[in-house]
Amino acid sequence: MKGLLKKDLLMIVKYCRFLVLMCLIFAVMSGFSAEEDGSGNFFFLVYPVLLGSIMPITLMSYDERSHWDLYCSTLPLSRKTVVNERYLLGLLCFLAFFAVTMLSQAAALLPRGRGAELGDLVGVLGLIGLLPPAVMLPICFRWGVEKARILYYVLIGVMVAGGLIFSQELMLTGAMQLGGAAWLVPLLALLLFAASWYLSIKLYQKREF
């Protein structure tokens, strides 16, 4: 597995470095628009770990285009490490940038006394990050990326319009107080994240290439 994740590092850096750059340009702008009536963009906070969590799916379109997966099946590794490399790395990048967006916000709003906001973000985010992925990377792994675009795009599109009203609209009302309840929506995430994971393990152990 350590050598598919030094490939996948190496095509994240020669093929989607731009992409990184602005992730991490929006992650640190999120904390400069975090506005004192808490109608900051939200789209700052969204696209960076929407971006990062989706990054294997990138990555499954280059390496179809280059037929790495037929490659790939000539080698000594077995379908569920294939699989369980996509889900790390994925889970990788989406913490790295969820993490730079969390310290963003952080630094914006614990001076104004709204730290109790954090717990908020923590399950929104979660929940905006981990559920496409997991809704998309079945499909990937059962039909490929070329095969599956039309149904990528339209599912992508979905969620991103949708995570976006939903959480501008939360924003703009002030009724993301989720309290304790807040935690428990990424552990649904992770939850729906592991379920997804289990399952393309078994679409691609059947998949005919």
Contents of the next structure:
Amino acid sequence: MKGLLKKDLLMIVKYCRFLVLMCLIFAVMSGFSAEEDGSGNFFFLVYPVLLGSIMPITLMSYDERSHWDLYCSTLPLSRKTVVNERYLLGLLCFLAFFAVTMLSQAAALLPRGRGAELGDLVGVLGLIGLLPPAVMLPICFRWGVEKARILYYVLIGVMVAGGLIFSQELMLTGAMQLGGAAWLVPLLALLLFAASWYLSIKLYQKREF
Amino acid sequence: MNAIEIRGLEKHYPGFDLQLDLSLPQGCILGLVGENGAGKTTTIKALLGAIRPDAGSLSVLGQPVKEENAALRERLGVVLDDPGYPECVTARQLGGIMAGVFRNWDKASFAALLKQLAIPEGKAFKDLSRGMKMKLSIAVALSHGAELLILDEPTSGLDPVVRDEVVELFSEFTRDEQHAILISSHIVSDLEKLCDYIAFLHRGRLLLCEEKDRLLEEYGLVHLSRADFAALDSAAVIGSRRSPYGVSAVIRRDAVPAALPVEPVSIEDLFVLMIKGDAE
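Right, and the form predicted in complex with its partner chain of this protein, after the form predicted alone?
Below, the chain from earlier opens the complete complex, with every other chain and molecule after it.
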């Protein structure tokens, strides 16, 4: 797995450095754009986490183009290891952008005495960050990125539409209405992510190149 | 022990069926010759566990081929027609990646091969010429103590000087009797230089698999008028090509009259005329 991680990190540095930089800027800006009334720029808030978590899919599309998949299947790596590495990478990218976004939000919300909203944000960002890769990665592993891309556009469309229709405020309000059960949202997202991980291993083991 | 043992392999795709029995003895080089779509790459993919056969058994270095046999893959050096490396990595970075993949990665040997083959260490893979890409792929395959090389068209697109260099590397590899090579190529002259055994694949079937020297001893090339050709025993003719000047035919030397002038046949002529004979 060490070799795969090294390869993917090199690819992120080479292909995705501007994307990573942009996400970091957006994550920091999300805190600055948090308004007094609880509203703010929803785009800045979710974009970094969303992009970070689907980073493995971006890399898989580069891999498909260079026919890495076939070559990788000849290396002394089990298919489970290949899947594990991609999920681990996705989780690490998600956590990195999640942490920056949360820090930025904490810096903006805590001085205003609105620290309680941070807990709700964990749920919203957890769901937004973990759901798309959980749905797309099994499809990528079984049928390739091209087919998963169609689903990706649909998902992004739904999320953007959701953001426009409900806004951050409404989603946060919704999360707050869950009250004590708000912690269930990230837990559910994590469970979905874990189920997707397991499914991807099974599907990738059946893949032919 | 055979380095490769393929028994009753079957793989069916729409419009293509592969059926194959083949073995490669340890310490030998087997050349897989065939036209585009003959089934060479499918055979190699099946040996590497990249596809699942519909029937048959495959074993490599005495172990059954399975998708998850990582220990077996440590002992294989693989070069694919399209090497499959990320476009952005340099040879030096690729060495670092492979050090994290192969337990027996030999950094010094890889560095020596890069130097020997004049591969630029700091150039991105996408900026290398086709020849350099293949040489890099071969350097990787030879840098982790592999016992068996499985090479899919490793010399295609290379200029004659580089091809010669690469063929020399493979010859050096098989000086160790525990080493073996399966190599597929369109460039039959390379295989003729290198291989101990030649296997002809055509439309998913094995036409023949024989020791190269025996092939050259058993078969010969004749140039005859149409009338003389018609008088030949048809069982002696393996394949033929008609031209306005007569007929060129590959024949079994022991099945034609001793007085008939027979030229040595190249593997390339043997293959081409066999295929043409089959088509006719």
